[in-house]
Structures are given as C-alpha cells and as structure tokens.
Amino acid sequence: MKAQYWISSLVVILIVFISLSSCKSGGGDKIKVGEFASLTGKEATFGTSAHEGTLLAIEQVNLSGGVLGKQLELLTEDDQTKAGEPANAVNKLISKDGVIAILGEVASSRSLEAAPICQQSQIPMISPASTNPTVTQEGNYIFRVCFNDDFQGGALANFASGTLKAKKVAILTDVKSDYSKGLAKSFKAKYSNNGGNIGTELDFNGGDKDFKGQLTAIKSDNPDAIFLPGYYNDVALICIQAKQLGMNIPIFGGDGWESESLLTIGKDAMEGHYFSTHCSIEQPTPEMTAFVAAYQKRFEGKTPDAMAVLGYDSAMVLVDAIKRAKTTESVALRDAIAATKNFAGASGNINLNADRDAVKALVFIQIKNEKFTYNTTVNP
C-alpha cells in the first residue's frame, strides 16, 4: 500500500512538472506571448500605437494558421507610464501567465526596468522602439527591432551641421528620461566632432508645464537651432512657448516626438520643425503599403505611426524566430531571434547585430501644414 502511494505521488508530481514545463515552453492549445505597454498615463499614445501594431500582427498570424500548429495568445499589461509598473507587469507575465517571450516597451526607462527581470528569467524580450544603447546591454535575452541612439544621435548631429547649417546649437534635456539624456549625449559627441558649437545646455523635468525660463536663457545666447530630445507632450508645450517668445529658429529632436498628439497639442507652433524617426508610412515598399492598408482596415481608418509599425515588426520578428527554432524553448528561441537577418519588416529590412540591435535606416520628418512630411532617409 505504501509503495503504491509513493508511486501514485511520483506520477502526480511528474504530471504536474510536465504540465508546468509545457506551459512555459508553449505547450497546450496556445502559445502565450506577453506584452507590456503604456496604455494609460502621459505617454499613452506610445503604448497604444505599439499595442495596436502588435495586436494586428498576432491576429494576422492566427488567421493564417498560427505557428507550430498553434494559435498565439497575446497577454497585455498596462504599465501606466509609471516607474515600478513595468517590473510588476513582466513579473506577472512570466511567473503567473507563463509567457514564452515579452514584447515591449517603447520608452527606454521602462524597458530598462523590465529587461533585468527577463534576462534573469531567461525569457526573450524584444523592444519595439527603446533606443537607449544600454537597453540591450542588460543581457543576451534582450533585443530591439529599432536602431539605437548612438546611430540616431550621430544622424541628428549631421543633420544639424549639414541640412540646418547650424553653427551653434542649444540643448534642452529631460533629466527624468534615460532616452533624452542618452540621445543628448550621442548628439553632443558627434556634433562637437563635426566642428559645431554647443551653446546653452539646460534641462527640465518631464511633465513640467512652464519652460519660459529655460527658453529665455537660450534665446539670449542666440543659437542657430535648438536640439530637443524629449517626448511629444513636453515637446509640444516647449514649442508653443518658444513661439510665444518670438524664437523663430528650427527646433529638432528624435523619435520621441512621434505622436499625433504632438500636432494636436502643438498645432501651428510645430510648423517647420524636424524630428528623426524609424520609418515613414509614405515609404513605397510592399511591406509598408500592406501594413498601412491592414492597419487602417482593422482600426477603422486610423493612420498608423512609427510606434505602431515597430510594434507590428517586433511581433513578426518573434514569430519568424519561433518558426526557425521550431520550438518555444527559451534558449533555442533566444538564439533564433539573435540570428535574425534580412527580415523584411514593415519598417524596413531588419538585421540584428552582435549587440542585438537592429541595423537599419532612419528617416527625417518635417512638420508642414500640421502634418508629418517625409524629408530624407539616412542609411546605417
């Protein structure tokens, strides 16, 4: 009787172990994919756009039969644009939900909070749009489908020197943002190397409402342009107040400007200014054309932005890796993602380098008549 009891207990334990292992490796009827995004809070347009692109990709894959003979299940957590919430989100997705990979985040600060957890848990994480160089330095399970700010900062510096012919540039940085600080650092190094003069350097705290003190100081220094590596909500207010002060010089920044809310808030104060970003929906590639058509059909005519495109690409890169790995086991999946080469994404051709960063082109957008207008492409 005792022997039978122990044998029965061992069988139960074995079944439970196999079930848990299957759950984590994508066993069962569905393959669980986690996503964390800022769906609410002050940068909610980033998370909403990335989520919509990700959701579209998952739905398309499922409609075409899924992957490895199974449907994908997307489990999404809102990090509310708050510090501390990304860690809570990915801990839940990994420990409770048993996801095989994590997609997110757009903002570098929130990706940097989540990345160590994914690395320690050996769960691949793919950021759609976090550009701070340190994100993928967290470990070999951390990837991105976008360029990093070493490339973006250099391209912005060349743009200031070449296109804008700016001999002196003022810099206004958000000290609460890893993205803003990292991009400013990369820009300064390259611009100075180009022979440019860094004028007044001031900072602000993301979420501030009054920037006139900083702008007045910048105006008195008489720069040729202002470099503003910030997020769209702060950028719009700064440009409004710069116009009120009669500052008729170019203001330019990076992909953190990419949001329709920039135009909704800033309106005509944004006219003529520039920003760099990951792609333009005006790109005439078959992949972009197909994405825009599918997105507008799915989301009732809504125009996608670069964050939506990159959300889509992050999910599709994951699916491609699962197909090539022929498994969702974490080490094999990590290695397959790392081996991504010549993947035809909606945002462009994606090649992941040894640092797990995408080597890809960058585009410049100019704001004309309250619209984002493609300006030029910079290849890596």
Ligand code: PHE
Given for the second form:
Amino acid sequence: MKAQYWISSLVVILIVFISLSSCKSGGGDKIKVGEFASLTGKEATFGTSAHEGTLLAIEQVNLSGGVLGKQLELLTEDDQTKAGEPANAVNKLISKDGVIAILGEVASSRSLEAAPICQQSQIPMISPASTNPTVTQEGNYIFRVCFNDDFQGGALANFASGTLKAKKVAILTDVKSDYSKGLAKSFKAKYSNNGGNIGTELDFNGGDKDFKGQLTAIKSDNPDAIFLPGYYNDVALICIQAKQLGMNIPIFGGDGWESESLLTIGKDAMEGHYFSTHCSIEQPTPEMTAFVAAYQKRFEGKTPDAMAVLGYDSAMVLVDAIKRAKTTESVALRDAIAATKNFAGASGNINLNADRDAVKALVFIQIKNEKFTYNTTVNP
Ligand code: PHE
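Having seen the form predicted alone, please provide the structure of the form predicted in complex with this ligand.
Complete assembly follows, chain above in first position.
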C-alpha cells in the first residue's frame, strides 16, 4: 500500500515536472515577434518576399544563439491582400499571442490599417516597405526601414524632367491605393516645380482589367511620358494595352512595380520602361552579397527582390534594438528602435530620422530584354 502511494506520487511529480519544462522550451521562454503579410491574394509576391526575408533573419539570429539569451519565435498572419484583414491580424498577434513587436506590411494601405492598433497598444511596428508618408505619422511606435514617397516622388519628378526630358507627363492613379495616390501627389508637386506640364490625369481601381479608355484619352493628349504609380499586376496590364494601342512613349513608376511577375505578365510590353526602387542586387555591398547568398541557399536558388531585402532588414533592425535596449519592454524598445543609426542593412545603411523614416538612397531600374537592369542611384 505504502509503496503504491509513493510510486503514484512520484509519477504525479514527474508529470508536473515534465510539463513545466516542456512548456518552457515550447514557447514560454521565447521572444515572440509578430508579422502580417499578404501571403495570398492579389499582391501575394509582396508578402511572400517580405516574409521570406524576415524568416531568414529570424533563423540566422536563432542559429547564432538568439537575443538576450533567448530564441525568437516568428508568428506570421496572412492578411490575404484584403482590406479588414490587417486589423484582424495585428489584433490577434497583440492580444492573443502577446508579441513584443510587429513587422509589416509592404503595401501602405494595409500598414495604415494596422498602425493605429499598434500605436494604441504601444507595440512597436516596423514596416519593411510602406512608403506613404502618413504611415509613420500614425504615432511614435510606428517605424519603417525604407524611404518615404516625398523622397521617391521627388526623385521620379527629377527623373522625368532630367533623364526623360519630358515636357508633358500624363498620370494614371490607382484610387484604391494610398500608396498610388500619395506618390502621384508628391510627383506632381515636384514635377510642376521643375517647370513640367501635367497632362491628362486619370484614375483606375486596382484589379481592373480594361484600361483602354484611359489610355486612348492619354494618347490623344500626346504626352512625352506616362507616370504610373501602381502595383505590378495592374502596371503589366496597362503596359500591354498601351503597346496594343501603338503608344511607344516611356512609362515609368515607383517601387510598386517591383516583382518578377511584372515581367512574366508584361513580357515584351515592358521593354524600355523604368521604375524606382529600394536597391538593386546588381549593386552589391558586402551585406547585400551575404544576404543574397544566404537567401538563395535557403529558398532554392530564388532571386530576392526589394521586399525580401527589406523584410530581412526590418527584422535585423528590431533585433539590434532589442540588444541595445537589453529588454523587450515596450517603451525602452521603442526608444531603442528610434535611436537606430548607421545600421548596416542589406538594403543599405539605415538611419532613422525624427519622423521614424529611414533616410536612404533609391535606384532606378530600366527593363531591358525582359530583365531588370540597374540604371542610376539617387542619394537623399
Ligand atoms: N512602397 C509600396 C507601398 O507603400 C510597397 C512596395 C514596396 C511595393 C517595395 C514594392 C516594393 O505601398
């Protein structure tokens, strides 16, 4: 009787011990980092690329021993490229999962949806690639590791006046996208200032399939170039239809063009057109070279795009800030992120200014023989 009692007590103690220790290694002692991304839906290449870069960074940090003596755990939510989902995603990550920070999104409209929630919860959010100026204006917990569209729009305007020598530019804006509207606005301000003439200005809704009406109107106005601040899938269709209408003026846009899908959809209709973006893997710094090699090893030889590079940098900037803060407590962590200076990122040196935006160079890419070809660099 006595022996049986002792054995069963021992079993109970053992079970309690095992479950406690497995709980510790099974997540209780990890630093939880949240991510929301468009892994599926219309802009799936944006989210997939950013996620892969982010994941690579987290895996590298964990392999080298983690941070503050702990491993990182990345919790990723797919917002499906759908309005309404970013809010659901970050609410879950913050309230249910208890993440210490949030990485995301690429598209400005989706970052703008999540930012007020992160700000209110005092959870730092770092966007890898959202460039609309208002994103970081949501509050002092909201950061980005890329330049904003006041800079990009200005660089595009100077490109139109200088490189293209365009006297009149038509503009086609996606009214569903805060990115497109914001970039059109900053382009117009600078281009007019340069003495340029804004020709026909027309709208479309991201996801439209027929742009012939707008393009025909633009054609009859006879501009020197078309400014198209859109995302790759719409851009490719617009360039195909412009070519079908026999228009052979340059079409140019911003970072939203960057995706391999631009070339697979647009093919030879993309020939000669230009866009600005965050970096070119043809311009390798030691950090970029190391990143490209590690990414290709991890993702079966796939070539990284800007979103992958920036996703990686967003995670590395967070880790660097946790190290400097020596804590994941929210106020200290926010202050440490805000103090990021001269961080050697894969996309370039990252210096956050007082507006929590990175001050960085931009590159122009021209499409030649269905390939992205480095054109020029514009310094801030
Ligand atoms: N800058 C775009 C936005 O703010 C997103 C983007 C970044 C798209 C980088 C492609 C490459 O919406």
